[in-house]
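One chain comes next, on its own, written as structure tokens: the form predicted alone.
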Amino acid sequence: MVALLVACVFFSLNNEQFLSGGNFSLIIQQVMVVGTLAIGQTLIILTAGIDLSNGAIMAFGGIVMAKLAADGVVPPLVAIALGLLVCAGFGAVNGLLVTAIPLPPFIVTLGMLNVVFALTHIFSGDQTVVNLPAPLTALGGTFAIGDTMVTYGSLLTILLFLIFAYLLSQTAWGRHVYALGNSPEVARLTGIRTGRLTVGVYTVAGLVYGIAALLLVSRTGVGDPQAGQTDNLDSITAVVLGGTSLFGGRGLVVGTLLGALIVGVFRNGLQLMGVPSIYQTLITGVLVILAVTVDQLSRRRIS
């Protein structure tokens, strides 16, 4: 929170447009897709896992929704439901491979990244899907708050953060997720079905990726097979900057929201200052290294 406030003060002093309502609305629109992906990534990292395939899964889900609806194969709402189910299915497969064989989450999701990336291009024929029906772009619509235009998708993203903040902090399921990340063996000995829980977490994360796919389609108005290629790393960046430990068992989904906003504020502010995009990437990388360093030092202090 302090880092976010300091960044806002710094950029507002360097560009008078930064504090405008329209600019803040733009920042939220820019981070809503990655922020939604980062919710699912947070769930998985809390279990001491990681998901490199989330951006690719999102892209495939978006193509499924867009192509089925645009081609008239099924009604638009059914196309959306099928896209969500496909994304949840890929998440479930990831979870099963992590638990049943078992394989390291890094290897499983790295392989799934390539599989889903290829399927996206095969299914789409490397063609961008256009002329989407209204239900697929509805979340890209806007309404006015004063002089500021806000998208419905932005509200959905904030609602998702509130829902998962409640689930992780106020339910038994959330406590089990933290316990699994802290020590799978201890969690198992206390009666938690760790295998089933892990598969469930990956499946829920996949469903969230499907919602991110719908947000992406609604914002761009097309189904793009090239989408999401760097969003997996951007989602990890948001989670790490938000204070969630890569070693599992510690972190808050609200912190992930702040992490996503920090990335969005830095990129937006630097762009307003005329800083080339390559330096924006450089600064983001430095922030990630600093965040992981702080996490590592704090773990040593606790131990």
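Positions refer to the first chain, counted from 1. All of these numbers come straight from a predicted model, not from anything done at the bench. Under this definition, the rigid core comprises the largest set of C-alpha atoms superposing within 1.5 Å between the forms. First, how it differs from the form predicted together with the partner chain.
- Val292 shows a C-alpha shift of 2 Å or greater between the two forms [criterion: core-superposed Cα displacement of 2 Å].
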Given for the second form:
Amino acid sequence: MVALLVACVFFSLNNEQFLSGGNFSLIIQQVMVVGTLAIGQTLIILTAGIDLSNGAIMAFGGIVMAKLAADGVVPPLVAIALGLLVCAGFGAVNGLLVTAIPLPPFIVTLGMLNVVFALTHIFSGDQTVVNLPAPLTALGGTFAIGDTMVTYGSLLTILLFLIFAYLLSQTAWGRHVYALGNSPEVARLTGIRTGRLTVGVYTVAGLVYGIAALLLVSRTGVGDPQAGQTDNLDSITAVVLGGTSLFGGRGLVVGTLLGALIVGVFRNGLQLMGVPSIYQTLITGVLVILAVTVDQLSRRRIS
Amino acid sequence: MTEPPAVPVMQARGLVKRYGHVTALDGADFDLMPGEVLAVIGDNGAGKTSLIKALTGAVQPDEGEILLGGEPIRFRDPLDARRRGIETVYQDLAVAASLDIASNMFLGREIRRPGPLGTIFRMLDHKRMREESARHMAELKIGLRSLTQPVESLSGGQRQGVAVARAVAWAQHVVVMDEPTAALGVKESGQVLDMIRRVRDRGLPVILISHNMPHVFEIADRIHVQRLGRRVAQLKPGDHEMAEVVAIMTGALRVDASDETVVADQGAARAIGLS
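The block above covers the form predicted alone; next, return the form predicted together with the partner chain.
Entire complex below, previous chain first.
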């Protein structure tokens, strides 16, 4: 939070454009896809898991939606629904492999990353899908707040963050996710069906990746098989910057939103300053290590 | 002291549990009377853990029967045993560290808000859970400043207090405590022993598994000595020296049919200071 404010003050001193409503709207648009992916990532990391396959699943979901709709195989809305379903399905497979065999989430999702990446290219024939029907790009539409244009997609992203903040803090399901991340054994002994819960978390995360796919398609206007290749790591960055522990059981989805915004603000601010993009990546990397260091040190002081 | 002519709360007859070649339980009996603290002691490998696991549904015995309030019963799993009113406190402080006290008390048994907020939006009734947690904690005289702090910020004794309070809140018949003081310091152990007394004073019988003889002698009404997969003695702490009980546990002394102790192994008995 402090980092975000400091960064905003710094960039606004450097460039008067930075503080404009239009620029903030742009930042949100730039972070909404990764931000949405990071919601699913937060859920999984809270259970002490990790998901390396989320960017790939999103790319595949996007291609499914775009291709089915553009080819006119099914009506556009059905194509969207099928895309969401496919993403949820991949999430469920991840969850089942993690619980039923069981395998470490890192390995499962690493394998799934490759499988889904390949499927995306096979299914699309390596072609970008263009000429999408209107419903697929509807979320890219804008409305005005004052003289700032806001996309419906940004609104949906914010809404998703609110929904998951509610689910995690106000429902038994949320409490159980934290308990599972603290200790699967404790959760099991208190009567929580940990297997079912884990599969549920991965499936819900998959569905959220599907929504991210729709956001991506609506923002770019095409179905791109190359999309989202570094988004898995970017989403982990957002989660970690947001203060969620990679060991599970600790963290907030609101933190993830802040984490995503911090990355967005830095990239945007540095861009406005004319810093080349490779240095932006460098700074993001340093930022992650710095954030986790501060987090660790402050935690040590408490205990 | 005369035995009260009551029905045992929980009994086991001739429990057998084999793991491959190893016989963990070899015809073990067990009796828990109403309102007592029963300590279960035994050397490593005596079948203590297997006995407790059978009684709490964590393992299914190969032979023998378990009776709850005089009725034969079979537990499918620990959850089944919990539903029948048998709660267990595990030794490694079984609480979810990052959740607050009320969330831990109600973990897996949450209360939802009344009306559509609860039924449609599944919203938890944090206020009511906190109030009820506060009541349970107060009954066991566990002093805590706030019920909203995560349990990881509590001391080991307070954390164990939360686990005990949760067990007591939900147990209808029996509370089982598996080495509840093993991870605690002297002062905190004392607090947990006080808690066990208060649980007994509320009329709930407690099965206490412990290696700590001073604790056992301080709090137990009766001692069940487990050795080589069966119960070899049921004793009252007042009737026996601590060294004697240890001797029975290790096989240096034997208890015969008339409840007299008999030296079974002269060398071993001398080694621990009995003549």
